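First, one chain by itself: the form predicted alone, in structure tokens.
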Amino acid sequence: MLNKKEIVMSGIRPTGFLHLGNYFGAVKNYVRLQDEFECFFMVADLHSLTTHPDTKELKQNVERVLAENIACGLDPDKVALYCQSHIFETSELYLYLTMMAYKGELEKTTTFKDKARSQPDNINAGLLTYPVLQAADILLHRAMLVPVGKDQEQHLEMARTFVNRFNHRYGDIFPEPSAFNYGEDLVKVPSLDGAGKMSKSENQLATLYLSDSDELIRKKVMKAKTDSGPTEPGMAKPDYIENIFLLMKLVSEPAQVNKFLEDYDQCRIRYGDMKKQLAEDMVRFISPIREKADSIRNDKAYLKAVMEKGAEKARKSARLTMALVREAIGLNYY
């Protein structure tokens, strides 16, 4: 059994609208994290400037973020929910680690090859230092555990690299972060159209939003694609035909599960009424978040309530943070 005194530290870019894949590979394990372990739980608005320098939307798109993960169970009274912005000494930190990390090891990222491939006309150096950046959320806090799916793993590795080499330096100040999913596979959400999974900016047809209309989910999961169906009994399903039981497995009761199951071994499935069973089980699995999220966004009050909550229990474990690293490093000179 893990201390409950551990820290946890993730974050979430305001970029895109969450969706379901958002919701059962992150944000349901951040609603049962809250209960167990000190949390810290990040809107990471300097991140997107690394992609998304127009800021015209940047606070509405901040304010759908914590309304959506408040309205899928993240309680601000039992985690330090906050803005990267109002940490100023994210800032100060994020300053003294790029001084440890070297051109040539951020250059083979994958994601700023990635990055600089999709974006050729805007290769900031924010974007070669993101995972300099994204240390510095992390050991602020000197958080134990990470939520990170495996794209993530390489900034985690690197988060790693520069603990040891600050600590080998100036001694020892930070512990090292490991990725932690309670010892379970993260849900990965498949696409409506059988190709990857779903996504923030991409696919949005294929992607069901937690802020989706209800004839918006059912026209999107009735275009889920299928086909002729099994030709005989126990046939393997093909992926496309898999994900749609993957989704239905998500929301849906286990005995509508098995039945569909049990269809599809025998052959007899019907896929338009499999589709229309999992359509009005998406729309009363996402309606209640969307209804509740809208409610949050709306009362500009209590949002702010919530970002300056988050953001005075972020400083007090910040200052704690930089006070120590100034000491370590020799910054303290009266």
Second form
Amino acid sequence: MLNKKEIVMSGIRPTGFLHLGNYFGAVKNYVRLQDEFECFFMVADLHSLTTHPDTKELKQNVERVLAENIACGLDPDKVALYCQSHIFETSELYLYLTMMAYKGELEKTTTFKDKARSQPDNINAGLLTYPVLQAADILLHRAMLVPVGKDQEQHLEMARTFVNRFNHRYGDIFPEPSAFNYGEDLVKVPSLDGAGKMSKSENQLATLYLSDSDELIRKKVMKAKTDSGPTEPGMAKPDYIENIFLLMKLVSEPAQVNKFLEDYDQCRIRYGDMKKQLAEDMVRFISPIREKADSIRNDKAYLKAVMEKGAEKARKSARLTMALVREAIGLNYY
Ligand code: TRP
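Could you please show the structure of the form predicted in complex with ligand TRP, as a counterpart to the form predicted alone just displayed?
What follows is the entire complex, opening with the chain shown before.
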């Protein structure tokens, strides 16, 4: 008998376009996980309603996020790639878990406080119970490993709290989930303006999206901040120069990186040449992903088939869990 593989679960918000930071920080991890574990990757469309109640672009955004993730190498035949709203069991488990979550702890959650501040006219209960819905996503598959970034640690901590309360009250049903990452792959992708990491909310020209045209990629890279160069051999690099090297290490041949490192140390580096090289290597990296994502996005029949197949796999696992949950709670009168 084969060993039962450990269960991995993560959610992807369908708001915004994937950028290089998402690729190296998350998607690349997913792609690697899919060969080793039983994986559930979910588009968090219900979660997006807490902040984006206008659904005019929802379908388009869901399709984009699916297409981009598949274009990056996520294989819908290997993983369950599905939409949260297709699995009604999620909403049921969410309901039970809300009775194990206290108002006080929900109000203290960092993401809640941030979002309440940024949308003071729509501090809805869904926003408050966002971590409860997220816990339901994870517990629905009794997942142990949750590949997420640092910003989600608090939500995972809360999921563990709900697990312990549930198990204590109704019997051991759920394992405790924990954040999971391949340590060496936790790459921070720096932004092109030398300030912080690439993100969708910061300077648009400093973030490379997987949907950027070749021309736009070149333009953004050529605009990256540099200076007149080192004046003494072996000088330390300012952050914005270090960042260009970091980006180059992600997409360029090691020989190229080493050449420019040496040029830097010998004070003969020409940043224009370096950025030209980086721009071409970025184009070579991003353009096949963009083209693949575009063609998937235009293939509605394929996208529908992916969603159906994903939902079927997710539902199967959800039903098993929910039968146990109802039984444990005592909702089994006949
Ligand atoms: N809250 C997560 C984010 O903002 C998305 C998410 C929803 C998620 N459900 C999840 C992540 C379940 C991990 C597990 O990125």
